[in-house]
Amino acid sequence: MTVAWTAQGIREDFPILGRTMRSGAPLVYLDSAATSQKPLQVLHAERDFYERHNAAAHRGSHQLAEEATEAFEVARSTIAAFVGAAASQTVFTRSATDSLNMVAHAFAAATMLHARGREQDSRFVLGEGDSIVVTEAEHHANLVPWQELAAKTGAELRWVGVDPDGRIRTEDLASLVDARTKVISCAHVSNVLGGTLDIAAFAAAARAVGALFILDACQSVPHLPVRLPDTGADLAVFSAHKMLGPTGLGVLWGRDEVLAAMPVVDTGGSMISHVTMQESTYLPAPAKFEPGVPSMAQAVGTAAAADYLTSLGMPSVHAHVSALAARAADALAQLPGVRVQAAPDAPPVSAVSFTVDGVHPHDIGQVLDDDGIAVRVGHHCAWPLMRALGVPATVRASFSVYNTESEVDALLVSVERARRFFT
């Protein structure tokens, strides 16, 4: 795949990468995987809402909330056509971890109406006996809210393990998913392997006993040419700020009679289709899902970040961030010492974890600090994994389009020089 632009031409939209920082290096900025830099279209789209067009949206007559509805919802229908989907299918959360809380909640609604006699989708409806399907790479935000989800529902958790190379068995679905399987969820990219996890096989699972497949595609949809609707998930999350765009927004993604049949969890003013003193009843999707003011802003400087992407082209913003990945821990390998902590048969499309014998990941993050150049270091919100790798920590290396071959390099020099100084 040829990229028909350069990052070196583009890092003038991110304001912050000419930042030099303590130590008076440069900043090289390796953190994407845990929130990307914005360009400069993001924060003027921003401002821009918040100076001329700001007011609450789905609220007033007046021209002032009529432009801020507008806005909002256009925001809606961009983000939405960048992943595939239409803008009835979108709604807007805090983030993606609200965004699958949210979901894990509905299905304790669910299954508690359904104890006192409220008639409920029985595919939302969890007990003794069902069973909900992980896997152990998963982040916390797609992990905690299952094990709080089993326990108020009585339903088990079970889990795809990972072999110590980071291998993800793929063919336990065999034995863990059967015909009282309610929920199969898992992450399109590893946010520490950095690999794509046949999702197909999840999905095909799912189907085949009548459970919900759901999926995080945060690390996924800022780095590839992604059409929910083409995955076989019937719910998706992802965030804003992952994809160039503002904190403060995540997006759950639901097909049409999947979203119809989902209860709603919060409650409030705008989603609201009839209300008395004894009940209440709702507005389809989206809006039943999103109570109170919304996020206008962060839903316009999204949709902003969603064109700049869709500018760029996915395809060539894959090729690009892949190939640095690629370039990182195919050279980190060949350090003695280092390990890259990946799956052997799944190329990093952004993340690239390792870890380097002897030393403590966060000794290596501190020389990489002091050069200049931001990691993250720790378990990633990912405490099962670590332990299934052996591991207490990695350092995590995370790429976008606004980096360059040169600051591979200048993490290479960096991490030989942390190796140097520690062994």
The other form holds:
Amino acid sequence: MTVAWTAQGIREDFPILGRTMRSGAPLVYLDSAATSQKPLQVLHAERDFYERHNAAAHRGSHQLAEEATEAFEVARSTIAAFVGAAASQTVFTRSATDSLNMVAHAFAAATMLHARGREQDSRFVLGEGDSIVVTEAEHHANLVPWQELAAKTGAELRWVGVDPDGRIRTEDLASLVDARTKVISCAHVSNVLGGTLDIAAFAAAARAVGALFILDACQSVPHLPVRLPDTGADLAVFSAHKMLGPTGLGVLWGRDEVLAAMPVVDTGGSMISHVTMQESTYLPAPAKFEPGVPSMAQAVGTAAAADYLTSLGMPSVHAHVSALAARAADALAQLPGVRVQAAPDAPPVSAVSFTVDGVHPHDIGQVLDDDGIAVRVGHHCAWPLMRALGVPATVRASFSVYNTESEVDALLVSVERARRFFT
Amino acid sequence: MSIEGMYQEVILDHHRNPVGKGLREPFAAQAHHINTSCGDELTVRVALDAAGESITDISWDGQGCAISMASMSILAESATAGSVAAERELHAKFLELMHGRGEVSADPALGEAVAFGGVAQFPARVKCALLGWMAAADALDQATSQR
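Cool, the form predicted on its own is there; where's the form predicted together with its partner chain?
And the full complex, kicking off with our chain again.
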């Protein structure tokens, strides 16, 4: 894949990359898996919305309200198109974590309503004997909501294991999934191991038993060309702030009939079609899942981020970012005492996790910080995965469109400095 | 603050050769603390004399960064054989130092623990330095309240 642009050329769009850190070193930002930096185009789009069009979308009939509604819905269409979806399938939430919780809460709501004799789609109704299947590699956001759902409904939580070398035991699906499996949920790309999961296998397992397949696309949508309707997922989530967009906005995508069948969770204004003192009826998706005045400026900013990535071209974004990740993983593995924590059969998309024998990741991170290099250290909200890998924590470097090969090289020099300092 | 200023030689020494590591019997109480932001964990046991006024042993085990391990080690060395009252005084002084954002001058009574004054300038690492101290204080409170 030919990359028609260079990171060097686009760095000027990200003013923060010009910063000098407290040690005097220039910033080397390698923590985009936690949150990406934002280009001027995104900042300008948000500012322009507030300066010229701000009003409450979907309320009122004055001109500004019309303009705000228009800006918000155009943003939805842009973001939907970015993942190959229709606007009607694209629900805005507070975050990807919020999206996953909303889905888990919808199962709980359907289960409660069903118990009270209200008609519900049976796919959302859980009880004893039913199961929920995740992987041991999941981010806490795609694990804890399912633990809670299992506790509320009596369903059993099961998981696909991870080998100590980071390989996800996808073959476990055969023994874990049965006719009573109602939910299968996994990450598209692991936020720690960095590689892509065999989501076709998860989708097939779900389809075979009529379970809903839920995809956490937080670490794939920013770096890969992703068409959510082609992933086999029934529902999928991702977050704006990891794809060059602002904080405070998540997306829940769903197939039309799944969103139609899914009960509402949060309720209030602008999601109803009719309200009496006794009861209410609700609008079709996406509105039925969006009570309250929405995050309009964030949506507009995220659409600008999607446009930015589209103008770079997602295939070449993928080529650039994965080349940096591969360069880092290969070179780190050559350093004495360094172990790259990645599945042997799943090359990194953006994130590269590693440990250094005899040196705690926090101490590595401190030396890197002293060199101006921002990485994530710790359990990465994937504590069970740390146990499966047999490590207390890892150092994670993650790359985005604005990173360069020389930044990878700076990382390598700093890791070696840290190893020498502590051993 | 240079990296050498943060990780002073005394910290690196205690990290490499920790004092009091390995859980021992007998003990009056123990506490297990976890730094939830990073997953580091420590178990601390304290043993008291018959009167309950002096610390006869502090033993500990756990995993963590050089800061948390060295801080635990220095505490174990300085508090063992001291009085419970003196340890609590030391604890208060250490808390004050660590919450001082590098603007509080360390009380010389802290001994080797003054070396953590540099760490206090890094808010994200203060919890690392305090992990063992908080666990020890917890164990000590349990040991004394049982009596």
